[in-house]
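First, one chain by itself: the form predicted on its own, in structure tokens.
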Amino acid sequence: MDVLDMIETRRYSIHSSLAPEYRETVLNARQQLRERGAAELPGFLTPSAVQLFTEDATYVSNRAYRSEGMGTPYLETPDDGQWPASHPRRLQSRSRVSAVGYDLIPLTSPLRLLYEDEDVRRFLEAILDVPVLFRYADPFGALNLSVMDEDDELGWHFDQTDFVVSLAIQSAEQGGDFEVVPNIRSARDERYDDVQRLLNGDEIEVVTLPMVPGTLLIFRGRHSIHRVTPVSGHTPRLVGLLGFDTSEGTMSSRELRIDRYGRSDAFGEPPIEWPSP
């Protein structure tokens, strides 16, 4: 299937930057990013493409590696001597999730074809209003399939990147909600009191973004704390994570690779396809 056949081009004319629909979509997405740090593009995939992506992701998910641990919202090792025990910099929450790295996603996967498509990259450039986007150079982190099964979750955290691009493929039976407090901090004000109130259970400002298969999400998580609630049921939550950056050559550390993928060395060439399990 051609990439444009996967996308609802009557609504998102990503191949035609001069079309009125294109400009309207881009301006609307930019406004969403300004106002709440997240731009949702529901129905980005056609219904038939959603089914295709689900079947492919289910097949690829057998290669996922599960990581689990406790961490702070700032994804750092806290300095016990600098912060009191109750400070947000030291409060920890649980995360458990599985991931398939880029080097294990087959060349024939529709998720890979979408990620590597130039029209898609230029469309994201327009929404983010940047001169150029580069795909990650990282053979693991450039493209991930995130797999969340029974009892998996992601604790409250801020991202260490300026933005994340994700594609909702399959919802869990229960849970797996993406919750966010938009712009709770800024580059000039950490607003630790507000973060601490949230971590202590005050969720008055929490916004839930629906997990609807086929939705493309551009999310600025550096200043918006967010989490994925615990998953339950037999249907896994499947999400594609598309790695782009405004700088060329983005790589992950050896430590992160081992933690997230269970290995530090990538396969030399991605498979054309995996044999059926």
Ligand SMILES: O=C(O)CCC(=O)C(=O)O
Second form
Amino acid sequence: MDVLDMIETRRYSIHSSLAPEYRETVLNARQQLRERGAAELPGFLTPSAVQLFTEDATYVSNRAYRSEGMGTPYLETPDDGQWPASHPRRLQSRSRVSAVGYDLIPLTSPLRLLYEDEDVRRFLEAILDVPVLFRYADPFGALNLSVMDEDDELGWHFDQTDFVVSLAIQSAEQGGDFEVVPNIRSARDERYDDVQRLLNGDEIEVVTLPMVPGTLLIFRGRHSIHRVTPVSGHTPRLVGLLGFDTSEGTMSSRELRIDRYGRSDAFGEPPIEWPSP
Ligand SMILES: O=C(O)CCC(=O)C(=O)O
Ligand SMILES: [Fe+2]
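Please show me the structure of the same protein in the form predicted together with this ligand, now that we have looked at it in the form predicted on its own.
What follows is the entire complex, opening with the chain shown before.
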């Protein structure tokens, strides 16, 4: 299937940047990003593409590596000497998630074709309003299929990148919701009190973004704390994570690779297709 046939181009005319609908979509997404730190593009994939992505991702998910552990929202080792025990810099929450790295995603996978498409990259560049958007150079992190099974979850955290682009492929029977507190902190103010209240389970305004299959989400996670709630049921939550950056050549560390993918060396070339099971 051609990439343009995967996308609902009557609604998102990503191939014709001069069309009035293109500009309208871009301006609308920019406004959502400003106001909530997240732009949702529901029905980005056509229904038949959702089915194709689901079948492919289900197959590819057999290669997922599961990682589990506790972590703070700041994704760094807490400095016990510097912060009191109840400080959010020391409060840890649980994460367990499986991921398939870019180097294991087949050349024929529709997820890879979408990620490597130039119209898609330029469309995201326009929404994010940056002069150039690069695909990540990282052989693992550039594109991920995130797989969340029963009892998997992703704890409250801030991202260390400016933005994340995700594609909802399949929802779990229950849970697996993407919850966000938009702009809980800023570059100038950490707002530790609010972060602490949230981690202690107090009432604080949490927005749930419905990850309906086929939705493309552009999310600025550096200032908006977020999590994925525990999954239950037999249907795995499947999400594609598309890595882009405003600078060229961004790479992950060896520690992160071992932690997230269970290995530090990438395959030289992705398999064209998996052998039949
Ligand atoms: O799986 C998701 O929807 C979000 C993942 C996420 O927050 C992350 O990878 O930082
Ligand atoms: Fe995140």
